[in-house]
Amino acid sequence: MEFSIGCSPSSTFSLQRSLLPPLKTVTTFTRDWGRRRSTCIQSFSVSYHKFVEFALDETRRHSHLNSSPLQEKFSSMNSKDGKGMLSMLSFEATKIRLLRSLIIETETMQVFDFTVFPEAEYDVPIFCANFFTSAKTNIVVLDLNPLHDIINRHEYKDKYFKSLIPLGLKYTQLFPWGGKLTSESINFFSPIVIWTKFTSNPQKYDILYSAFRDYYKVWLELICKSVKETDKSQVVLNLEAQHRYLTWRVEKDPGQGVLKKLIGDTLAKDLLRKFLFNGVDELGSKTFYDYFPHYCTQEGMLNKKGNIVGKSFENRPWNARGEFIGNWFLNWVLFI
């Protein structure tokens, strides 16, 4: 699942938080509301708001950001128990269909989901940062999600990832592989993906912030250098690839349970389809079963198992050259 930050495009990001206990009550100010809000939250030494501030500032160095129409509906909301806050921001820009972010803050955890989707005229990967933090545990996914198959389409992998392998090696050596990933999920990741788990400590957060900055800078370079596609058939392929990605995330994203617990099933579904994975209802008409028919049971229901194909990757399935060393056949099946 994905998440974003801020109460509105003009919200201040003045609150800096500490990544370690204890819990404390802090008072924040919003420029547009003009009133105080006291919230009991886990304090963090490296705030995820800082990550978003960097991304927005860096994007503005390359392009003009416009507030997305989504901002009118999705800006902020409280959890059902009143102890958590969900903050959202969304923008559009030249070559960028949607830049959106969500931060969830409760007494026991903080979740950060930042994603940038290119316009369909560009086959640039999707920038994706999904972080979960509690007092003891951190789960991190940071990647440039490939829009097209990089296992069989070497020209696409070479176009966007060949030059980035040294960057990936730098950080994947600092952040060990986080454990099993299903063969279905692995198709949406690149050879430079950071998938890791670690115990809370300030040094790790400094490195994570550095990785986020470096990955976002190279993504901006890719999107800035990209040339608008004029072949309509290729634009259609790009559009379908993005829709396929969105369809997968809406159905299978592991963060759905957190959202449902915090804000209820109805609001969670609305947030998922209209904000986090915006475009799933607009960019295409294919269903989850059209893209992933092996998930349909004989009764016509969605198979909820995490791994239908039957293979999980306990270790990084790419070597130091960025070559895939997992089971080629099982991954190829998913792209037919």
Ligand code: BLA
Given for the second form:
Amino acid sequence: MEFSIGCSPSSTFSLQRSLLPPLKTVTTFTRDWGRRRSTCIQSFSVSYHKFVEFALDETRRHSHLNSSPLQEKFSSMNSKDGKGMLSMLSFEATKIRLLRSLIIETETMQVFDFTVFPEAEYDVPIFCANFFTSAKTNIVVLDLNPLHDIINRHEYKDKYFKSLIPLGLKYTQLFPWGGKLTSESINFFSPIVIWTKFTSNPQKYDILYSAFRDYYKVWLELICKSVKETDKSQVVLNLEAQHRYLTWRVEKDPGQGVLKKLIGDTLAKDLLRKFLFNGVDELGSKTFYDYFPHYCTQEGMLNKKGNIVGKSFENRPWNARGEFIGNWFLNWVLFI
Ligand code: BLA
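The form predicted together with this ligand, contrasted with the form predicted on its own above:
Below is the whole assembly, all chains and molecules, this chain first.
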């Protein structure tokens, strides 16, 4: 079934449903009285299933979702210690090569990694939600990752992001910039990226859920309106851009260490290459060195350091008009 031509009107920015993490009752001993007392403390566990359910329902309003062939192999998995659970979902649809979701739930953390990859005939950004939650902290990336260079290519930026700057501003004021990050990542982020860290609290989850819904709704509008590219050379460029993105994430995803600890090296690699960043072995043949030559050591080996140029961008490198105000030279070094 085709995406409907008449898409829903622009998203409202309302905070509708509540996503309060459950309260946990724990029994504590008080020193002075030496007797048991029940105390209500805030549990910092949050469920991300609601996020993926929203995204699937919303997508189904526009298109028919077909289960992906990946679903058979990747559905759920226990962590090595038996205390954690990984839940995977994957679908295909018209205009969507792969919509996939990973939720990890353990006693100490919850992870939500949700990405939607358009078909190469559409240059629509890649939808990316990447949330890591532990008792103390949350690490959040929510974005419509641009397929092409938006720092130097104004027509691509204007096509997809000009009208979204107010939406980005609304949420980036609520979620302050998360501080320095691996420098190369900035080239995969858009001017409306929400890159933030916050200590766990229910109100923040509500706002995050609202941001997720709004960002997903605008992404769906973009894909709805997108017109199939007929120029073969442009399709090749889109394909290469997707492959470059996959190559970056499969190699440098900061979650790799955690994944390996949870399920072991072999399964983690399989999950990364075959599921999370599916297409890295099929959509192109260029290697990580081809795309990111500054990672290549003199001996021709891949430098395994997490980042080469270091971490940068202590502050948001876009101004309120969505203009890049970061280090142009650094950006040039990274993008050539
Ligand atoms: C940290 N995850 C991060 C950081 C970013 C991202 C920017 C900050 C640290 C850094 O930049 O090095 C996410 N980076 C992205 C995304 C893109 C990118 C989405 O370039 C897209 C282009 N994260 C996961 C999974 C886990 C996870 C599956 O996706 C765990 C299983 C965890 N992310 C995780 C952890 C950190 C992190 C633990 C902190 C690691 C650290 O600070 O070194």
